[in-house]
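Next comes just one chain, in structure tokens: the form predicted on its own.
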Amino acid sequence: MKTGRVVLLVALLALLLVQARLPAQPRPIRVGGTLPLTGVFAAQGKVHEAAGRAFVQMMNEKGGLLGRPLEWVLLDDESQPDKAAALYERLITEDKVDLIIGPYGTAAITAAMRVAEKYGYVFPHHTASLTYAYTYRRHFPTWYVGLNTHITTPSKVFDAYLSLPPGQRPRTVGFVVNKFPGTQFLAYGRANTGGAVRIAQQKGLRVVLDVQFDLGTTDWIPVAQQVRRANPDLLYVAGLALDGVNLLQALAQLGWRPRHHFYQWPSPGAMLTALPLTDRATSVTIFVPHEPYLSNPGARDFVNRYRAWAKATGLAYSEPDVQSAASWSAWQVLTFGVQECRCLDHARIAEVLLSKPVPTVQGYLKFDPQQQNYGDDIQAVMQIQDGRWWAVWPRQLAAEGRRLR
């Protein structure tokens, strides 16, 4: 019995000695953030979660960040901006995360940005639309639409339609506008400048309808009746997520189908599942999984890894799209800043990002402090053709053999 105890003690001592000689595991670099994992924006939150998870997995497979594992501390903001702000406060002051990355959507991002500014954190974010409101020097937007998107975005859309052959060009346009701040900004502009309604008139289109609807609208028939009466050549839906599909279904019940139709920020997958109602629908994008986008930095990694992660986790739509590309780009921006300064100092990371072009799946982004960290509006017009989305305008970003129909 005594001999057995001696043997056990020797074995334990040997094990402790071996463990003492093993190299210590580096402490992870922790990135804090929230997403709407529940609530009204949960579907979009899952897309951004898939992009972030796939990116973090890729980084760790390639050796981590600064030789340390990358850890994403992700919390559920329940689609509530106030909760998002409170959680970012907690991530910074209690959880002591090293870095942060933005939540989903304009309202949550606007709330979280105030917290980031309070503590001086670098704040990459992917889905905010009130460009004029963001003056924090260390915010880095990766829905790269330019500071004056209320002018450039509708101009690009109407230029695309006015490039059609004379017999196909729209002469009238009807607007259906969500009362969401971002879509209001894009539709009506600011301080009597810009906005899709004003831009349409400036380009010679006659506005035959301008109707607004509330967030969460469920009865679309009254709106559809107004559209049918106006009978516009181009239906312009300044809406979110499923607004467009819901309106098209109501219009189909009334026996009316748009000749040309545009949607501001739809759920790309939902639009495809609603075919043939959505055939030839258009929207704007910063990434489509075909050339020339696939030649951008990290684009093939993004496409392959996002598809794999989305399929493995059962997402209804597993194709990379504008949402997941913006999210992936935000991670690229954050990790590029850290790698270039080889530090976790927020002031130095920000200066790197403000001084160097940042490689992303959208191309090289330049954050211009004279433009509140925006640059050019790099969006393209995309259209559903033959069952999938294709970039069709401007011509240098269009898929080979594709043009607006």
Second form
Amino acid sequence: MKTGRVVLLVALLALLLVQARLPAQPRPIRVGGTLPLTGVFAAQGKVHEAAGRAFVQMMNEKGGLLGRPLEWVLLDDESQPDKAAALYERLITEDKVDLIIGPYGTAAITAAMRVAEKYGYVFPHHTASLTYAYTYRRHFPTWYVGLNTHITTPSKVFDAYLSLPPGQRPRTVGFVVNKFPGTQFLAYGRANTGGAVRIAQQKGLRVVLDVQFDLGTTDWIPVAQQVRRANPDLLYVAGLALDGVNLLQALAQLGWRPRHHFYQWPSPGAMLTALPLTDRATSVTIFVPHEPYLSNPGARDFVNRYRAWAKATGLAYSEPDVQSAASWSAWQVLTFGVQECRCLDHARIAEVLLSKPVPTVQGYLKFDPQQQNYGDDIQAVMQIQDGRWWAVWPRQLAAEGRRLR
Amino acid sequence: MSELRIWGAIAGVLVGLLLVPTVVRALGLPAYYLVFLYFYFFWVAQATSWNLISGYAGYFSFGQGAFYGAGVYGAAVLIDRHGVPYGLAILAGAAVSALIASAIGVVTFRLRQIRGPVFALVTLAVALAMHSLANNVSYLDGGRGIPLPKLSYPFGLSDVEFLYYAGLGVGLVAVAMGWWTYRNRHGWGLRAIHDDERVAEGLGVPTFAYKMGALALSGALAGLSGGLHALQIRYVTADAVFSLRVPLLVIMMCVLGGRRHWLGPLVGAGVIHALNDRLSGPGLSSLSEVLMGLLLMVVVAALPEGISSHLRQRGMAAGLVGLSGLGVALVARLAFLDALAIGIAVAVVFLVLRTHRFALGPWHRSKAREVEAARG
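Show the form predicted in complex with the partner chain, please, the one above being the form predicted on its own.
Below is the entire complex, every chain and molecule, led by the chain shown above.
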């Protein structure tokens, strides 16, 4: 008994000695953020979580940030904006994180941005569509759609379709719009400007249908019937996630197939699993895993690491897409600011980001305070062809040999 | 304890609560403590609001989502579209909620067949209709959401401090409302209705008036708290506001805390909010739902009248056990709110273990006493 105690004591002392002799690990740089890990947006949250985790792992393998390991303090906002705002308050004042990164979705980002502004934190974020509302000088959007996305986005889409040879060009358009803040803004604009419906008319397209549906709609037949009756040349679905696939399946049941079809923010993987219904579907993007995008800063790292991480964690769709690219870009923006100023001072990080072009997988981003830090709309129109997504418009961003069909 | 001591203790707690922001600011403590407490007051108000009609009177309601949502949208629309000062807008939101609740009451309480599950379904339908209304009427929202403008608060208070004080005010109003209703003739009448409405009617309880009063109060309180919460949400969208999250959490809080007493919502809100808040990390958040489900099952089986009823008998012991848990967690260098959650969890486990009663059979409870009391 006595011997046992002595052995235990010696072992304990030895352990303490070994620990004391180990070189002290540098304190990690802690980045706080929330994502919808549960709740209605959990599927999208998982994509952003995968991108963030893969990025942090890459940084740490390459020696961390400023010679210190990078740590992501991630919390679940349950897809609720009020909870997101509260958790950012917690991350900044209780957990005392060094930096923060935005949550997913317009509502949560808008709520969290007010907290970031109160404490003067640099706030990179990736999926907010309420561009006009963001006056905070230190917010850095990385879904780079320009300040007037309600004008530029639909203009780009219609320009792409109107570039088709005369015989294939659509003359009528039908709108199916989700009653979701972002899609409403894109479809109907703001303060009597922009919006896909108005832009379509300005471009000479005849609007033959404008129908809205609720988020979480499960019975698509009534909407599909209206679409079939209107029989538009171009079906414009201002929806998100699975809206497009659901509508196409309902349309197929009614025996109708769109000649041309566009989807605002679909789940790219789900669109591919629904082939051939989704063949030639289009959407907008800031990144597609082919040239010229693969030549952008960090793009190959992103593609390889995201694929590996997504496969290892069992994500349903492991190809990098617009969501994961926006997320990865936000991490690139944040770490670029820190590396360039060699500091964790938010004022200085912000000044760096406002004064230099920031290298990201979408290209070099110039944050312009005159444009509420949104610069030009650099989106491309992408299309499903031969079972894959390809950028097809404008021509300088199109994959080699690919054009809109 | 003499009445003087009770009032002295209440005054002490109130002064303490009023001083919290000053202490937080003076000691440089995390401002999140105020946010944490604000959310606690919010849940207390919402849970008390549900308890007034569902706990006391037994009319199980899913209307909480509608009342809360009407308060949020009432305040947000008035602030954003009409530039109404937020204080007035919040009160107007509460009035709108009370009106909606009264309208539901006028229709449903007149029909004898709308009781039990049918009443629950009617209130759920109202909440769904409100969601649809907000999404479709462009004056309200039209699916675009309402971003609230930046607001300034009196006496140089930060938004967090303002929300703390306003939340405290609403929370106190809720507790006072729950306590007052519980203690007076109205409360006895409501509990008699809960036990057997026909008998209560036969004994002369004005059931329609009592139920209407409880539902209107419930709506007003939920709307008041919802209106204030619009300032916390900052960007109001129909899908977030009219989700089932608020009514489900509120029901869970009341069942856990105890439905037939004013103390129930305070206790239930504390337990659920503390656990939910601390289990927000990846993996933990899914775990929190499992944990809360398990906790609910154990408490319903072991303490069918809710934690508060046993807390009233063993409050001192449970408090000491909880404080010991908190102390040990603090010594183990856990953050204060983590330690607090552990303290609360330990106190709940203590109460469950100490009770030794698993009500797996029918719940035998004498109803005659309360019916008799209502009559008197």
